[in-house]
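One chain is shown next in structure tokens, namely the form predicted alone.
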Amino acid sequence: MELNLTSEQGLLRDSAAKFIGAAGPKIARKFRDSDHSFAPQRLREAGELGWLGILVPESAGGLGLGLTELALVLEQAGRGLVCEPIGLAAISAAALGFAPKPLPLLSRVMTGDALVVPALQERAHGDDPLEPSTEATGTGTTLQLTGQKMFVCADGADGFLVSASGRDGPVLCFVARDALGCTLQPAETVDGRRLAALYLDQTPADLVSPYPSSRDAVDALYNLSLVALSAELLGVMEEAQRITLDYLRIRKQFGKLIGSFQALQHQAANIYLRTEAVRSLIFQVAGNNEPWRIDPAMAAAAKAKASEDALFVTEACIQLHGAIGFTDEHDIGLYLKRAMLLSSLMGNAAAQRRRYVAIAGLTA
């Protein structure tokens, strides 16, 4: 699908591609089993380019751009297997910036000097984001949270945006990493980096107000997360496809290029169709929704489609490489591992399909 980008959007995409060019599988390998999951300096460079404040309104010091621009940047991040949490930092900055009275930390988050990430997921296979089991007690803008979150990108984070059930429904709160009662238990992921379980015990937190026309702050941030993860998955699929098609053009078997074999051509066509379908859906969602009020059904549909097809595409790419694709030395396996990680965050394809059915009111 050819995107009709404006000249500014085209420049943004090219700028992101240039930035991502300094990343790639070689850099991603360095962070496997390392003490650090990413390079803070690279995150600050993304902040200098304005990407961390890409959704933050201009009145709050951000670029005030939309989901299409965010998707263009994160698509490139997925292609380069970027380890810096650019997407999570950008949507957290947006959540902080949407509030009528942004938290003082916002300016540091937009420059990359501080990292704030969402902590919304409570179960491995997805859950209802608007009914968190984490409880918020207290009144006013200072609350206490008790509960736990899973799969938090806590490495290097200075704070978390935590969803909780309050007296009048779900609330979004900022929790400082060093807050009383806040503990982390890191765990290694399939791609060699670390996520963490976040435990809160009467932990003090600051209430984050929603954008005036949002349904609520938790709903806005959760749907933003789904779109961001989907865009990054798209980039993973595109680069895995490119690597594989290049391989089919040069690898020979029985004296012929393997790309000339009809069975492999069929699979390559399947990969192309799935990638383009995901690309079409994500940019349709991005182009027709405001960042603070994304249609929850469309966000779920995009994440379900991207999660399922990214796994199909990256697995098929390994199969098309033959035996070498199953070795750790070849880069194609890194794309499958990144797809496995991203597709599981905030609920996998099955969880998002269940959510879509519930939102749309469909019955068997």
Given for the second form:
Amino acid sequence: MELNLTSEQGLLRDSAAKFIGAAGPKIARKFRDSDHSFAPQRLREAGELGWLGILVPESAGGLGLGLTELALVLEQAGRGLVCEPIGLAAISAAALGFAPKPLPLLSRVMTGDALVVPALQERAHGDDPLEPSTEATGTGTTLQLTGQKMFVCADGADGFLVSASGRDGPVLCFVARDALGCTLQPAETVDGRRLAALYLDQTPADLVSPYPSSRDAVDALYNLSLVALSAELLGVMEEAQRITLDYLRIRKQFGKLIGSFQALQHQAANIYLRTEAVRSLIFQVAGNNEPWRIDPAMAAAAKAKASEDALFVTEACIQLHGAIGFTDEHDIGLYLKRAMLLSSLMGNAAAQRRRYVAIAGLTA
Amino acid sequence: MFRHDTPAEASFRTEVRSWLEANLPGSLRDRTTRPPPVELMPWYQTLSRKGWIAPHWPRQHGGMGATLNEQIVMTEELARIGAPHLPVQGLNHIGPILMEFGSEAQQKKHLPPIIDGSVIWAQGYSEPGAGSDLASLATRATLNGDHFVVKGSKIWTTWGHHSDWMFALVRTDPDAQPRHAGISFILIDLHSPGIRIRPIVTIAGDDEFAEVFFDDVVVPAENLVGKLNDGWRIANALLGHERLGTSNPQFALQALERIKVMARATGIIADPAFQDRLAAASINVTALSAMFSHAVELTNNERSLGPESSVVKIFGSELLQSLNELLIEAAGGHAAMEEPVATNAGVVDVAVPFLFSRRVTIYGGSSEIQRNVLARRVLNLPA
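Since the one above is the form predicted alone, can you give the form predicted in complex with its partner chain too?
Next comes the full complex, and the chain you just saw is listed first.
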């Protein structure tokens, strides 16, 4: 179902769609086979278009737009299998921009000259984002962090937004890539990208304390990242669906186009159904929440649903392609792998449902 | 939900909630089947006198002209208090259709009695030989000067035996090709001579449906809506409204509440495996609410939603069914019992809503037909 967009939002979506015209499976394959995860120049282009500062208040030099606009851009990034970490950069910029005294780094993050990414996850399962085991010691605005983060999109990053437990609860800190005691151990993902374990040993860190408290900052960045990942997953679903419908319209078996077979038509309808449900959910959440105070139950719901349905859809798309679908030469597998990456980050469907149980009080 | 009320919406919510608490009789709360007219229509008329019977209708026709968010607030509050399902054929189906396709005279005659609840409408689409294959319908209406003569029968007519009027699809050109080009949309007074109505009892034990027989029934020509043989287009516009109406998240929200009460009563709420399924169901209810408001928003802009409305019908009906499956799982041993189950949070009906939910993926076009519609008309897959 079409979204009800303002003309400005429509233009934004068109410009994002134009940007991904230069991305897509071919480019994603190129990065898969190289030492670089993305093109820094393209990240700067996204910065020139304003997207990296899309949520940053105008007073801090950003566009001051909302979640709908962020989702529109990231949906396109998902469709184009874009490798530049536009979403991570944009939400990190938002965190830096919401601080009462934005860090000097903010302007370079918004232009794409510096890359800052969140580092909130600590375990494969069962993370409580508000009770990180990474410890923060010290007082004032400079702290020392000790601990370990996992699944950090560290390639090309100049620094990280790290959650840690301080004396009065969770804090959000900026850690420079080259800070003392900060080491990274990268490993390859299924789609040829890299995620790193981040080790911190008495590492100096700057307290980022945006609206209204540092505890809220951790929660807010976490929920924001769930919505951002969900929007990107939506784009992955949409493009996988488009590719598969095209295939159903040209592939012949038994002397007929296979898209005319009812069993396949019904599975195509199921794919459409899942995609539409995720689209409605994400844009309702986006349209009804402020970027920096997203209802945690809604963020968990969006990520749980998008993670589960994106896997359903991309798996079904492979099945509908038949044998060519499980070959590396066909592009449809790239969408499954991107769905695997995005759905597992920051808590997969099961982990988000677990959080939802707690937040919504579905317990005895 | 995904939305924070604005101050105006919050005060509207408070107003709706306290008014419902004060005015909805206890005997009508948490009913799992539609109460009979003698119980339900006084409540309908109470809502009508309050001006709240048709939130989605424009003010010029006696509706509230409510904003989308106000409509959602009302839906949520009606669900919260366990309000009964109202008869919707007038409010959601023929009303909007007459506003879009009816003559001024038809609007003047038929819309006010829908608002005040003095007339109950029935829908005459399916026939014994035309269910999923609706275009094969055979009930004949022969134009004879200033009137039609109608012969044939309709089935699965919701509240047929309680209704005063029927909007019906009838065959006015038996030779037309394709078949749906010979179908017209007419309004039939069910108190006319030559009509016989037989209630049908369902597996849930209610008699929500009826079979209606027409034996040379005379219908004035002025009761034709739109042009002769142009009924299929109107029928499809109406199906859009119907698909949307049956997916109102009010029903899913009520089912979810019922599951929580039952799961706490039996203790299964403490089981993490059950909690996971309950969370998945609850998240899907949120997604349904999102999809429903998305679709209503589009409908408000364009009058009738196209074939995409099938997506909401499938999602809403299959979700309602899976919620009721979760309900009988939560109920454990109680699931086999016909009588409602007493819990410390009140009496909960289990078997009846479960059995009731089997129909929702069939009526209004089965899930399979809806998937055909999506595949052909939305996804443009080949025939």
